[in-house]
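Okay, so here's just one chain, in structure tokens, the form predicted on its own.
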Amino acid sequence: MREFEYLRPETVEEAIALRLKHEGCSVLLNGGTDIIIQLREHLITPEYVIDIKRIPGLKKLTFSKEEGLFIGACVTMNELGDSEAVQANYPFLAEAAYSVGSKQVRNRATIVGNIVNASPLCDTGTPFYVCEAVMCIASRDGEREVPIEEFITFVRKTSLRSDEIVVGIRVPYTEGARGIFTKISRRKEVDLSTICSTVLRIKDSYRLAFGAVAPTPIRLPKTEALLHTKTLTPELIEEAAKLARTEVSPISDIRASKEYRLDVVEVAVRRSLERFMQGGAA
């Protein structure tokens, strides 16, 4: 691991003028689970590293249904799976925290490292996505809200410009919303995602977002549209699986293969649906 020299700021403003300070030369560490791995095998060789960790407010975690779920930017996966207000209104949100890694790794790993990371399979990408969640964003200009859709722009990518930090996530809460999260993946437990996504039900619509089959985290606009407003049927089901593997275009690589994908996402819309028209789903 190359030598760097190690800050750690007290506010959020000292954060940023840091960041604007070592522009280009400085990543952020928060939990730490990605950055260190890239630290030690030479992805990233910064001359800075700049901890939030323990910048007061970042561990912010409050819900109402006026206001929705507020995750603070150092809100760890366990601590946001382990939230009772998370259960009761977001549990497939709480299901997708529990499945990155192991325990250990979900004590460090931050939601928002998460998102910012900007992996397409991103466990908790696809939750975010059906909730249309907006990123809360800091500058020396101020704040700004961007919805999730338009921060992720690509593998690795982010529309966060070099003077901003991600503060934190809002999540919108809707009355009745039911979702069911499913993640594929070559072992059970500890491993990537190698198709994850969220079905979400609010009234007679349905919202559907997939990770792992395009370069960033997708909605599935054709299936939504074709489920609006319609009564579940075996024969819609199977019209809607169908349909939703004509909006993805997964890769081929180490966890599978294209074709592999293709006939998982019409698995997973399926047996999503199903559950759905059982009465299923959290």
Contents of the next structure:
Amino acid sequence: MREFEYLRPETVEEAIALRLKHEGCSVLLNGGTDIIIQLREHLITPEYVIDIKRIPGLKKLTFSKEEGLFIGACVTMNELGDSEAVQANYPFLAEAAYSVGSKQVRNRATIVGNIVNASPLCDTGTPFYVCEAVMCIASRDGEREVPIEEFITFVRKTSLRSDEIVVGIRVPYTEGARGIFTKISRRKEVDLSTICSTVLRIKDSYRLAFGAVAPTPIRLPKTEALLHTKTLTPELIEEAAKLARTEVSPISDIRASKEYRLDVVEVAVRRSLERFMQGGAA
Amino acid sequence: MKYKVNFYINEEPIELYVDSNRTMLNVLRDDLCLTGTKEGCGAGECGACTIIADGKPLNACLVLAPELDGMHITTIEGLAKDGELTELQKQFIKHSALQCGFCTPGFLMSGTALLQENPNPTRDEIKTAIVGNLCRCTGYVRIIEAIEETAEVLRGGGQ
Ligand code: FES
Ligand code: FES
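Given the form predicted on its own above, what does the protein look like in the form predicted together with the partner chain?
Whole complex next, starting from this chain.
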């Protein structure tokens, strides 16, 4: 690792001031499970590392039916997965959080970090896409909220400006919504997704989001439109699975070929919808 | 630049000056000569560097040295007290849950953290607790059995 200065602000304001002061030559350190590896491999060589973990308030994790779920920037994967409110109201999100890395990694890695990294295959991305979660962003000029779909703009790119900090994610609550999370990976544990997806049902409409099939996680609007207000039948599910395949644009990489991913998208749509048809979703 | 850190290592308070661009694992092994904690991958994949920080298992290779400030760390050296091995250590021996031993400190820390948090784990919970620990030699079954029997003994149900 190259040398850098380690800074530990105590308030969000102080963190923003440091970001401004060291614009272009600093990184934010949260759980560190990605950043420390990037530092070690010299993929990034910042002059300043700004550790936001000790800022009081960023550990906030709250839920109410009216306000939905709020996940503070420093909430870890395990803290989210262990939360009773999350298990009761967003079980597919808890499942996604638990699917990341190992227990040791999940004790450090944060949910917000997973999103801000903006990897196309981020495991916690698709639950947030179907819930239409909103990123809460603070800057010198106050707070703004950005829908997650507009926040992640490309592979490892976000619309976060260099003088801003994500303070949390707000996840709306919809009464009666049911979700199914799927992760397909080469080995069951401690692996990155080859494909991940979440299918959400709200009454008789559906939302589908996939990861690792495009430069960002994506929703499948045509498939959603096809399913809208219809009753699931084996024929409709088959049609939806085939249509889903046309809405994604995966690439071949070390984890899988493009063709494999296309097939797996079909399989994931089919299996998720079949579980809904059989009434099996949590 | 050096950063002053105050933390507890195996219940002993300690004050050190550390470089920002080193990890907790470097500090444990090189500065404190606690070489029981191993470096396998240095990237959060193998679990050989597992320690318990504030009650939770972490990879010491994924923590920057200045972050140690204020932490309570237990390493493999902190398990046995006055030469008496812990039950989990004894069960690892009884079950021959190790061969080359390189992964063993990590497994013992993951197992210890699990049993502190959950004295009555299911087989699946044991597996989840150790998925972040790789072993090239044992095939894992004996490790799982050693953790299972430790839980039984600690609950007073052992033979
Ligand atoms: S050395 Fe830390 S996980 Fe492998
Ligand atoms: S005993 Fe050799 S790696 Fe586990």
